[in-house]
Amino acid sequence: MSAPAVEISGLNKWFGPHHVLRDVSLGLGAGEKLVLCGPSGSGKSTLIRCIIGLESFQEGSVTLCGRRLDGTAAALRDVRAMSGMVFQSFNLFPHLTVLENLTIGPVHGRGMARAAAAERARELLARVRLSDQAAKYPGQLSGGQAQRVAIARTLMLAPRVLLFDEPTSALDPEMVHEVLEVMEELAAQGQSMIVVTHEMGFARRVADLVVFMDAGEIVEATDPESFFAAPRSPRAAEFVAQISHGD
């Protein structure tokens, strides 16, 4: 059996006196899809930022594809080389074309030949159905298009684990579907994924595991059918009821 994609054990994090993650332990198998949900401020985004070393933590351990974050620069470099993050804001360079946004990292950060990077970029733009947008600038794109470019840019470095931090929350409702559709295709192709989202339809369709967090703790972790049909904790039941009412 292959090693787990992500292993988290006894993770604790404080921002000053504020205890934002409390004894979090979690595992993601290779090729699995995990959805993190819960109210705002529950620690979801902080957790995935800890996984790839964007945030430090005070207690516990995080291991990604067999490499433990041990506080060294070498471990951080290795973990980031094996992972990719898609954020709420697209973080595209406004002065570069779509194609240039995809190729700048591999060319200047990994030493990839420019022609090879451009070829891979065009393949990925086709994969996210944006082949005709390669020469445009981010300011000429819709929000949904820009987020799909951001996903393609993250895929340029072939991450073994892909993390999404509420990737549709900044989008108009009509643009959400086109981004979720790309994410679902990635999931179907076996990409290991951790997704922070309020899109519960996506969680129902795609997740192997739904993890509900509140006040920095994992309250419930189960399969989507069990979570939505019969949540075990009162807090999760309240959350599901609110989501269902919103639908």
Contents of the next structure:
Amino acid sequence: MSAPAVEISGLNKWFGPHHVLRDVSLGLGAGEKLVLCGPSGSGKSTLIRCIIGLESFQEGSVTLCGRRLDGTAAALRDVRAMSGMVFQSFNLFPHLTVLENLTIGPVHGRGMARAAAAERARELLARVRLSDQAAKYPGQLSGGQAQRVAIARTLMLAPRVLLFDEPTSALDPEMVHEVLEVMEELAAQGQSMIVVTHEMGFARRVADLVVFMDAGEIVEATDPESFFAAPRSPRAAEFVAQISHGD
Amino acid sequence: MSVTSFATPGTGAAPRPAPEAEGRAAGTLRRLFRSPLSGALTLVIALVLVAVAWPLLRWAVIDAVWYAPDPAACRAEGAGACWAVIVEKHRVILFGAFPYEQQWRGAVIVALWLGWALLTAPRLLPLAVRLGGWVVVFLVSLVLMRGGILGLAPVGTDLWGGLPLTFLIFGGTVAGGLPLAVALALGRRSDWPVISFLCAAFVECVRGFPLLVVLFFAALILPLFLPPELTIDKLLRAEIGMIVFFAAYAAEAVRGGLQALPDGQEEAAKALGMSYWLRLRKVVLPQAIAVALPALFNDIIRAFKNTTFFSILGLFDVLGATKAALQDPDWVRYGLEGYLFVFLLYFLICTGLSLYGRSIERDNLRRLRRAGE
Ligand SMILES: Nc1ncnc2c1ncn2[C@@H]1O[C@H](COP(=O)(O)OP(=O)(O)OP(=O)(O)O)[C@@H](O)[C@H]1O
Ligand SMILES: [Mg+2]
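What's the form predicted together with its partner chain like, now that we've got the form predicted alone?
Let's see the whole complex now, leading with the same chain.
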């Protein structure tokens, strides 16, 4: 068994006086998929942003593929080289074409040859079924297309861990499906990932573990079937009742 | 109660072209003569305009004296504008006190600047070529002005003047001021309180002074504090003053652009593992500067007009040189014509700059706009 993809132990974080992550410990096995859910403000975004070093924290440790975030720039660089993140608001670079959005990091940051980067980019765009959009600017894409470009962009450097922060919540319902489909394909190929989402269907089909957070704490961690069928804590039960309401 | 709202289903008619819109000229004409009163007003205003424009046209064109080796011709009965003064004095106006037989060097500089500006305005060449070209143009201009090498007679900066000097001051201000402005704007947003305080203090102080004070300080007071061995040319000192003044304003424009950038852009670039400088160069600055562009062009155009302040320090830019040329007692009464010429020159250049700025803006907009909008 290889080293866990992500290992978090005793993580505590405060925003000013506000204690937003309380003694969070969790691990992600290599090749496994973890779905993180919980009510708004429970600290899901903050938690996964800590993993990739977009937020600092006061106590505890975060390790990605054996590399511990110890506050040094070198650790940060290594961790970001091994991971990728997809945001709710896509965050594509609007002044660059779709193709340039994919190649800019590897070409300028990693010294990948332009031609090789462009070839890999076209390959990935084909994988997310956007081969015909390479020359467009992000402003000319639909939300679902933009999010698939964002996913392709994070895949350029073959990250060992992918983090998704509500990748479908900014999308119109008819586009949610095309993004989830791409994510499920990735999952089937053995990509390790942590996904913050309220898409129950996706969690059921893909998750190895569902983690429920509330008020900065992990309240429940179990397999999807038992979580959605019979949540143990009253808070989780209330949450499940709420998100299944629309289905 | 019965429902009065209603909707009539369509009959499945084929789509047809939109009815022809009224032409712009026809529309204007219709609005100008909408009612008898409006028509009368239009006629009265048109008459007044003609009454004003006609004498002006006679003075400026029909009765004008275009060429006269002797100012007496301008004093003839019924003579209009004396444009002959410009023909007579154009060398001083354009090149100031630069040695007469060397003034071809100034002409080459003006041709280089205008030529490269026109050539690069359509932005067909890549940015690096355009900028590199400007650096070459600037350096060649400096060599031509100074001389001392390549068999060119040396000319001291105290003799520099006219349009070449205006171009050099302006080019130096923008080239030196923009990087400084970006540095100040970034510094002001720095996480280190000392740096952000220093940058903010610098910007606020410089903005708190009139340009004249900044120039006087740089040209006249600064040398008193410098060690006597360190003599910096007066022109260079004044130029530094210009750069600092320009940068303080442009820094605020750039900062506005930086603030307009959503946090997500930096975060996405970080998550992709891009380093600080790479993020700055490829993600942050291109977007921030695109947003800051209208404000930046405001400052750039102002920097061009501010070159006229140099005449106060005894350095003769175009306006200063014109003023000096018009001291000639033979021609002194035709100052109006001389100044009108210089105003036209400034107006053309500033309008060119402003059109260029707007065309870049349009380019950016077209790229960032969503499809179909
Ligand atoms: N930059 C910040 N400064 C101060 N407080 C913050 C900041 N970011 C988040 N918080 C607070 O931290 C808590 C957790 O926020 P977080 O964004 O992680 O929640 P979340 O579970 O992702 O919620 P949502 O489902 O709405 O995205 C919230 O109470 C929020 O107000
Ligand atoms: Mg969130």
